[in-house]
Every structure is written in C-alpha cells, then in structure tokens.
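Just one chain is shown here, as structure tokens, and it is the form predicted alone.
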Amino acid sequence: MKFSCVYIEEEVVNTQRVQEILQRLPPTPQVTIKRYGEVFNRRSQNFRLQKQKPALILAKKHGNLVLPAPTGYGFNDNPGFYFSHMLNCVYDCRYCFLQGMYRSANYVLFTNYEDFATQLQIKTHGQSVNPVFYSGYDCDSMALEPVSHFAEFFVDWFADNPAATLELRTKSTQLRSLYNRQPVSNCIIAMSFTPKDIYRRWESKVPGIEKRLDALKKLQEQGWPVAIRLEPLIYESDFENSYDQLLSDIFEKIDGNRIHSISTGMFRMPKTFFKNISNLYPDELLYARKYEQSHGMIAQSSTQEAEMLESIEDMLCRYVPIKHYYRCA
C-alpha cells in the first residue's frame, strides 16, 4: 500500500513496532512529528481531495484507549466496549460517517499496542460475566494488516485470555494473518455487506462481494467463528429483490447453521456528521433524499425502516436459526 507521506510522532519513532512497519513500506517520504493531532487536526483540509492521496500517522494513543460500547451495539447482553487502533478507512464507502466526523482523511494508526492489551485486561477483570470487545467501529480491523500486524498480536492475546471475546469488523480479504495460525474460538470475524447495487454505487475500494465471501468460508472451514453484517440497510424500492438475492448468495457458501450471528443495522448518522458529508459531496443523491430527525440523529423514515426490517428477517428465516439473529442498535 503506498502513502504520500508518512509521518511519525517523535515518542514512538525509535520503537521497534514503528520501524517493523517502515520496513513494510515501499521508500515513502517520512515527516517527524511531536503529535499526531498537528496533522491530523489541521483546519482547512479537505476530507474528499485528501482521500485521492493520503498519509500514515503513525502515533501513540493517550488516555481511555478502551471504551463503552454504544447501547444496543453488540450480539449479547455481556459489557461491552470498543477500541480503535486507528482513526479513518482505507476504504471509500460514500455512506461511512467518518468522513463527517473527521477533518482529515489520512490514517492515524496508533502503535502501542501493549498499552491497550494492558487496559483490555483491566476491563476483563473488572467484569462478573466475560466481556465483547469489539474493533472496526472508526476504521476497518483487517484492511491494514500487512502494514500494521494488529490482528496478529491481538488474536494472541484473546487466544491468551479467554474470558474475553473480540470481534474483528471487516470488509477485507487481507486475512492472512488469520489463515496462517490455529482458530481462536473467542475470536469472531464479522463481515459486512451490502446487495450489489449498493457494493458498487458507494462502496469504493471494497473488496467485490464474491471474493469476501470466498474469504470467509475459507475461514469457517478452517474453524473460525464467523459473523454475517447487513449494514447499513439503505431503503430502495427493490429493496427486497436486492437482498433476497444477496442472502442467496451469501449462504451459498456460508453455512448458516454454523456462523457465530448475524446482524442487521440501519442508515443512520449524527447531524453534524451528516452536514459535514452533504457539504463534500453535494451532488450525491444518498444526501439529498428525505430523513427523519430526532435527538440529534439523521435516519430514513420509520415506515421504510419497517418494512426493511420485517421483509429481511422473514428472508433469514429461511437461512439461520432466528437465535443466530440480532438487531445492531
């Protein structure tokens, strides 16, 4: 993968993490750095003009490096919680809110991985019944893998404690990491998808849906617990045809009875976020339909989200055991 530049926070610019990954790269122009933010945070950039060609940050995250997961976020009742070891996606999907919520749309990736394992054992402990952490909520768990070799040190670590599930949320094929090693049975990839009208209208860069679901099934019959994500679920008026052929293709090589869960999620977005997207691309007609409001969140109607809903699940009745099934808040 290759970056404009790379630039490197002097804390972390002599660690050998950080030099392990500069090796990986192809000769790239490297920038030292106090903190990532004077890039990162810097007023008057562009979000649409810097995705054309991006940087890589690479810094050390401070503070609470593990953090609540949303209400209603995760497949069980278990605490939940979140961590992010890197700020925006290589992907381009024209619906993901980060493009609203940062300034920049080049990658921090934060190399301490030690200090969140050390705060990943501090929440298991703290916990009476086993926690769900979940990665992939501000970037892609697995699309920086042959840089960033985050996978591979933290399925070893959940492998190292089992009182701990991690989730790894993807829509990536670079899951060698994966093939190469034991099944971990705590450690469940989850993967989205969207029908074939919505892949190619606004996801750009993604992986094509055959070949993501090639990844997968490799990794079911390997023994990996898998996970199925419709998200985000976009009202259109073949809505039903697009997914009742998605599903088809789906379980035609995913075997249903055996994936760990699968999740539905709508199109939803904060207001701001929303504001900021419609800003960069005012010509994009996912931005320009009619949404309700309500407490600061920008979503499609409650009729449309209804019917969406009732018609998919009625669909995955014929596909997973309903206990399988969940609603992603």
Second form
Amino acid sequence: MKFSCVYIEEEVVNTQRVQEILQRLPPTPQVTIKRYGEVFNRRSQNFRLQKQKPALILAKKHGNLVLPAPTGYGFNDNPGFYFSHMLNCVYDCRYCFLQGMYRSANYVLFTNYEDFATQLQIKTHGQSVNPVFYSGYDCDSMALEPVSHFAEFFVDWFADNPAATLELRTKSTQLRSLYNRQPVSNCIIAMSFTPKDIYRRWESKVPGIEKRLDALKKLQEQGWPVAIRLEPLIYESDFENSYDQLLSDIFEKIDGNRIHSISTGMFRMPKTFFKNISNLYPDELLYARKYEQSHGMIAQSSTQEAEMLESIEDMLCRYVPIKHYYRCA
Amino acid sequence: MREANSGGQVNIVVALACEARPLITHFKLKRQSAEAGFAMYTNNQGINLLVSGMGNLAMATACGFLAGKQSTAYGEKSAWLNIGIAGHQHVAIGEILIVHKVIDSDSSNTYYPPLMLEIECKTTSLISAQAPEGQYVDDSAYDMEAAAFYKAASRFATSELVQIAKIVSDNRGCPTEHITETKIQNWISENVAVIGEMVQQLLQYSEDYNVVYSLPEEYRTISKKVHLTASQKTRLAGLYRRFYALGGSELIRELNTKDYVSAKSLIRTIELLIESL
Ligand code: SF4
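Could you switch over to the form predicted in complex with the partner chain, since the one displayed so far is the form predicted alone?
Below is the entire complex, every chain and molecule, led by the chain shown above.
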C-alpha cells in the first residue's frame, strides 16, 4: 500500500506498534506532528484532490473510544456500540457519507489498540445482556489490515471475551489474518454489496463483487459467521432486475441457511454531509437528483424507499430464512 | 495571462531575479509590463512567474497581487509553486527538496503542504526565519519566505495546489558567504527539468480542479445577458451545475439562445426544467 506521506504524532512515534507499521510500508516521507487534527482538520483542503494522493496519519485516540451505536443500527436489540480505529477509507464510494463528514481524505489510524480494548472491557462488564460492538462505521474494517493488523489484535480479544460480539463491516478482500486462524464464533464478518451497475458507477477502488463473494464463501466454509449487508439501496428504475441478479450471484456462493444475518439500509445522510458532498462533486448525478428532507436527513422519496424494500424483501425470502433478515436504520 | 476557464494555471513565485532567469528561459516566459513594482512573466501554457523580492512582507504582497490580478467570478484556481534557495545542515549543495512541513520561526505557526507531487526527490521540513540562519541546528532546511508564501497562497487556492521546493545553497561545510548570483542561477538551471515536471503536475491538478469547479461556459454567457443580483448569481450557478450533472447540457445551450425578461424568469424556467428531468 502506497501513501504520499506518513504523519506521525509525537506521542506514538516511539511505540512498538507504530515502528512495526512503518516497517510494513515502502519508503515514504515521514513527518512528525503534535496532534492529528493539525493535518486532518486544517482549513483549505479539497477532499477530492487529496484522494488522488492520500497520506496516512498515525495517531492516538483520546476520550471516548467506544460509543453507543445509533438507534436501530444493529442486528439485535442487545446493547450496541461502535468503535473506529480508523477515520476514512482506502476505497472511494461516491455515496459514502465520510466524504461529507471530514475535510480531509487522509487516513487516520489510531494505534492505541490496548486503550480500545480496555474500553471494550468496561462496556462489556457493565451489561446484563451481551453487547455487540460494530467496527467499520467511520472506515472499512479490513481494507488496511496488511498495514494495521487491527483485526489480528481485536479478533484475539473477542476470542478471549465470548460475552461480547464483534461485527467487522467491510468491502475488502484483505482477509488473510482471518483465513489464517480458527474461526471465532462471536466475530461476524459482514460484507456490503450493491448491484453491478451501482458498483461500476459508484464504488471506485472497491474489489469486484465476484472477488468479495469468493472471499466471503471461503470464510463461511471455514466456519466464520458471515453476514450480508445490502447497502446502500439506491433507487434506479430497473432496480428489481439488478437486485434479482445480485441476490442470485450472492446465494450461488453463500449458503443462505447458514448466514448470520442479512440486512438492507437506505441511501440517507445528514443534510450537512449531503451539502458538503454536493459542493465537492457538483458534476455528480447522485447528488443532483431530487431527494426528500426530513428531520435534518436527506433521503430518497418514501415511495421509492417503500417500493425497493417491498420488492427486495420479497426476493430475499427465496434465499434466506426470514428470521435472519433485518432493516438497518 | 491565459483567458479564464482554459484549463490549469501555475504561479511560480521566486524571491530573487537570479532564481527567475533559468525558469524564464526554460518555460519561454515573456515579461509583462511591470505593475506594483513586481516583475512578472507569463506564457500561453498557463505558467506565470513573479519575482517577489526578499522577506515575508514582499512574498505575501506578491502573492496577493498575483491572486488579485487573476481573480474571476467563475471559480477557477491556479496552483502555486515557490522555488528558491535554502540552507540545510547536511544535504548536498545544489540538491532540490520538496517541503513537507514549514515552521514560521516568528510566529511558531506550522504548515503542512500536502505531498501531491510525484517526483523522485527528498522531502524536508523547513524553518522560515527573517534573518538568514547559519546554525544548521536541526535536520531542516532554512529560508526566509516559504512560510509567508504558504500562508498567503493557501488563501487563494486549496492547500493541495500550493507547493514549495528548495535548492540547497549552503550547509555546514559550505556556508552562506559562498553564495553568488551565478551559483544560484546554475543550481536552478541544473534542476530545471525536475521543476518542469513539478509544474506539469501542478498544471494538471489545477486543470482537474477547474474542470469540476469553475462555472460552465453557458453560465458565463447567460450571466452577461441578464442582470443578476449576487444571490441570483449563486442560485443560477447552482442550477446550471445541477442541470449539467443531470445530463441537460443540450437543453442549457438551447436556453442560452433565448431572451429573458428578467433573471427571475430565467431561474424559474431552469427550475421547471430540472423538475422535469
Ligand atoms: S467501503 Fe464503506 S467506508 Fe469505504 S468508501 Fe465505500 S462506503 Fe465508505
């Protein structure tokens, strides 16, 4: 993996993990910084230009490292939390809200994994029911794995803490660290898919659908709990055909009876993010279309949403027991 | 200078006339009539060069002057490149370095020019100080103008379009006393191919930016035909962009051939058309 530069916070520069990460990189200029915000949050940045030459920022995350998941986010009613060891993603999905959330396209990797683990422990102990921890909310969980060894560390932690469940949300096929170990029953690998035409148009740099399905199939065969995320659902006039094809492709490889879960999630985002992205991509059809606005959120029309959900849910019944299905808010 | 909306532009700013000479020859730049005491050169490939004079104030004023001359209402941005000489503790004399961190020694402000250039050369941090530094204490380069340049230029362009490259003129073994105008000219000449590559890449970035963010030609035409208030200009610009993204460029061209009694009626017509797309 190539970065234009590695910025390293003074506080972590001499840690073993940072030194190991640096050894995994090809020769890259290294610049010491005080806090990651100096580079990540500075003014006068263009996400789109920066995406052509992104840098890696190695930092320490302070404060609340594990946060309550938004209502309706998860696959069950157990207490849900999310944590982000990274900000931003190596892929470039045009529909991704991260483009509207951050000024910078650089990748921040928080390297104090042990502090995350301490907070996971605290959250796990405070619950009467097993909590679920979601990774991959502000990034892709696995895309930077060859550099970060994030999953290697955290899957170990969850293997030792079966009272907590981890969902690793990803579109990556960098799954070697999972293949190389025994499956962990409380670690779910959730992969997101959209139909081919949306993939081609709006999922730049993301591994192909076939490749992702092969990777997920391999995990399922090894005994890992795998999940499918049909996200985001973007309305197109021929969506029925596209989803029919996508589901047929998915369940040709994945055993629907043995999946952990399958979910749908709409293309929606806060108005401020939408506005930022529209300004960033004034030439982008996805953001020029007409949307509805309510409670500070931009969404497709409720008719379109309902039409898609009804139709896709009908199709899903052909492949998976309905108890495995949920709608993600 | 080039006409607006014709692709990328790069503004090279140097402090000294002897730094400018090899660049003027290489890029075939023509002198423009001197304005505000600045020597300015340009060609029809989108490359402009300004000699600022030495020091913070001169550099900041030069950047402001050039940006003012180039400003249009259509949103184009030029890239900016500061080329100059700098001291360094141990890097060889004549070696060119791209700057990844600038420390303004007066204010202690620090800037991080994004490393956008794909050039085979070392990168460095740099301390800008108003008096030439002869100590070579840090593993950094030393100059006088880069901080002022970066601060000023990034007010006029997004930081990815603002870059700094320095050629080492003095180091521990060969201090500032040895620097002459002829030597400076030679160092720049020896690195002119690399500088040329930097300029090409910046031209491309500036063009990439302008293709997306500058307002379409059709907007320019219509905004000259109809009187628009400031808020109507913003609204109309947004509508034209949206119309384009929705694939209505043919319709826009057709719209531009018609006459409108008022800006209001023009805006309403476009809004209705967008609804129908
Ligand atoms: S893979 Fe996910 S996080 Fe990455 S760009 Fe796409 S939507 Fe965003």
